[in-house]
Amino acid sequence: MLGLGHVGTTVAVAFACAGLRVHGVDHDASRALAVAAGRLPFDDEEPELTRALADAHASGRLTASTSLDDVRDAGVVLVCVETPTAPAFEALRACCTQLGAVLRRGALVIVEATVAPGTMGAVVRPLIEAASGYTEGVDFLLGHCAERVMPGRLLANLRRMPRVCGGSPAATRRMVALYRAVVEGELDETDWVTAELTKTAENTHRDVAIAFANQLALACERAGADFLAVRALVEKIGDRRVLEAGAGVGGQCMPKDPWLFHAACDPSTPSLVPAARAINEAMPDHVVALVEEALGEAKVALDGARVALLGMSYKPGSAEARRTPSLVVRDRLLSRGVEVRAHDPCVAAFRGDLATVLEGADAAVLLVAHDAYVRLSPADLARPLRSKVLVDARLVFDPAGARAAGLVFRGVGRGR
């Protein structure tokens, strides 16, 4: 297993618990040492994975190090290195070259990292062949099976979600036999490019759908309508579904995978991806504008105001706080001279005491619809605030109820 981040660690643990001997490699010594000691190499709360990792470590079937020399005898090598927004894939390229130098003849190499369509044929195969002197399909087999997991339920997703196994018939047969040991869902066999397109299209589809919801919310604000009312009426037509609007899109995959998909598109033709990305990336700035507007109505200047941000993860119930819209809102407010307090019941760095965060703040800004926040009433939020301002970026609170509680209210998708 090359790469011991969220995906690599989960896959390594799953196969070790299924009875296979697994060795994980990561250039980050802290990650390798954590897995070697039976501990998660990241801070997220993953109770099921934590227990399984401890079991795998106790069994002796899961080991880890920082050296690729330790995989010379591996019959199967899974690649789970980072693939960022720009499809240059420096980490993947380096990994392929280094792997080729130690690859065993007859091995199966599977890239689980999400890649731009065409990467397997244009980048991965030639780099491994050049470094190894082997020929793919003759001396080794190469497949692509992108992960489908979400923080908070990594191991459950790995076991239950269907997987797409891309490669030659010989490669996909071996992949299906391997994954069947840990995957309960359907295993579809196809070629590299179809597998690459499938994964990038999944997240692009969702990003575009969220962008439409956000644009509808902005139109509702401008026209004086309510997003929830409009959405409910639209969805009375059976095949129309509008996703939730909000403060933007976060997580490790959603902001980058559309650009990987976009890399396969004809640059001379129009594309939905840049427009959708622009809409979603602009939502944190729109939230800041709502905060400034609401504080202005309460006669409070943005510069010097004290603002409580509720929710720093990328989705309700998640402890994943990397690349979240909430962090963008926080940074924008800080740059405008705002004293920011942040709270999140799921993220260790922001757990704290909610009452303390709210006490004496000029505004509360709901950024993530965690259950702990949804259970609050507008009066609960108004009571500890110094200036009675509520900005709802997740359409949780009823505007009339908020105003009845004495709050100056602004909300994404809530026209006045």
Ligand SMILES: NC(=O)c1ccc[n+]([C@@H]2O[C@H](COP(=O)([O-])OP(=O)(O)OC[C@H]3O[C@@H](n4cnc5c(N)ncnc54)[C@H](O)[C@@H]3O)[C@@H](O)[C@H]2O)c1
Given for the second form:
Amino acid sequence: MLGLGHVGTTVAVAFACAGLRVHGVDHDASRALAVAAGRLPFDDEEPELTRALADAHASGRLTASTSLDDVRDAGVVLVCVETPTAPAFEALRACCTQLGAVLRRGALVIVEATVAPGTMGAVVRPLIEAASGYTEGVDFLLGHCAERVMPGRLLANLRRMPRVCGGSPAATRRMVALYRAVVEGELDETDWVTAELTKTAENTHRDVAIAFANQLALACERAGADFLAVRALVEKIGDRRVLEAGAGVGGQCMPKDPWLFHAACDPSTPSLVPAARAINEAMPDHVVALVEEALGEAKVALDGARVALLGMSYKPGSAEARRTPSLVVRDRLLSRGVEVRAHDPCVAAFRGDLATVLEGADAAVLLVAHDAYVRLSPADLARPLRSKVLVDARLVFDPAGARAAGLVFRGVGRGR
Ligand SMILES: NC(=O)c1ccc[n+]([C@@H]2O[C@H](COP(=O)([O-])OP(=O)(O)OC[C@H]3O[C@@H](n4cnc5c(N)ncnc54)[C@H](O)[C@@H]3O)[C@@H](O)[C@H]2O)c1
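With the form predicted on its own already on screen, would you show the form predicted together with this ligand?
Everything in the complex follows now, all chains and molecules, and the chain you saw is the first one.
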């Protein structure tokens, strides 16, 4: 296993727990050392993975180091390094070249990292062939099987999600036999580029659909209508579904994968991706504008105001708080002189006491619809606040109910 990040560690642990001998390699020594010692190499809360990693370590089947020399004898090599930008893919390119130098004849190489459509054929295969002197399909097999895991339940996702195995028939036959040891979901066989397009299209589709919901929400605010009412009426036509509007899109993959998809599109034709990304990335600024407007109505200046942010993770119930719109809202408010108090019941760094966070704040801003917040009434929120301001970025609270509780209210998608 090359790359012991969130995904690589999970895959390594799953195979070791299934009885295979696994050696993980990461050029970040702290990650390799952590896995070699049976500890998670990152801070996130992954209770199931933590337990399984300790078991795999105890079994002696999972080892780790920083040297690619240690995979010289491997019959299967999985590649799970970071792939933030196409077509650069610096980590992936370096990894393919290093792997080519040590690859055993007859090995199966599987790229699990998410890549732009066309990357397997244009980047991965030539780099491994050049470094090894081997020919793909003759001396080694090459497949693509992107991961679909989500932070917070990495191991459970890996086991249950269906997977797309891309490659030649000889490669996909071996991939299906391998993955069957750890994946309960369906295993579909196809070619590289279909597998690459499928993975990048999944997250692009969602990002574009959320962007439409956000654009509809902004139009509702501008025109004086309510997003939820409009959406309910649109959805009366059986096959129309509008996703949730909100503070934006976050997480490790959603903001990046559409750009990988976009890299494969004809640059001379219009693309949805830049527009969708721009809409979703503008939502945190829109939330800040709503906070400023609501505080203004309550005669409180943004500079110097004390604001409680409720929800810092990328979605309800998740402990993943990297690259979230909530962090963007927090940073924008801090740069405008706001005293920010951030809370999240699921994220260790923000867990604190909700009552203390709200006590004496000028405004509460709901950014993630965690159960703990959805259960609150507008009166529960109004009571501890110093200035009675509520901004709801997740369409949880009824505007009339909030106003009846004495709150100045603004909400994404809530036209007045
Ligand atoms: N994080 C997720 O939830 C998730 C979900 C689905 C798919 N993915 C995809 O999986 C891939 C990996 O994501 P991640 O979150 O695990 O990334 P990560 O950044 O957590 O881990 C990548 C690891 O690879 C290591 N690495 C880089 N180059 C290397 C090399 N040449 N040799 C050895 N190690 C090397 C890095 O040091 C790092 O530890 C990406 O393509 C990502 O898009 C991620």
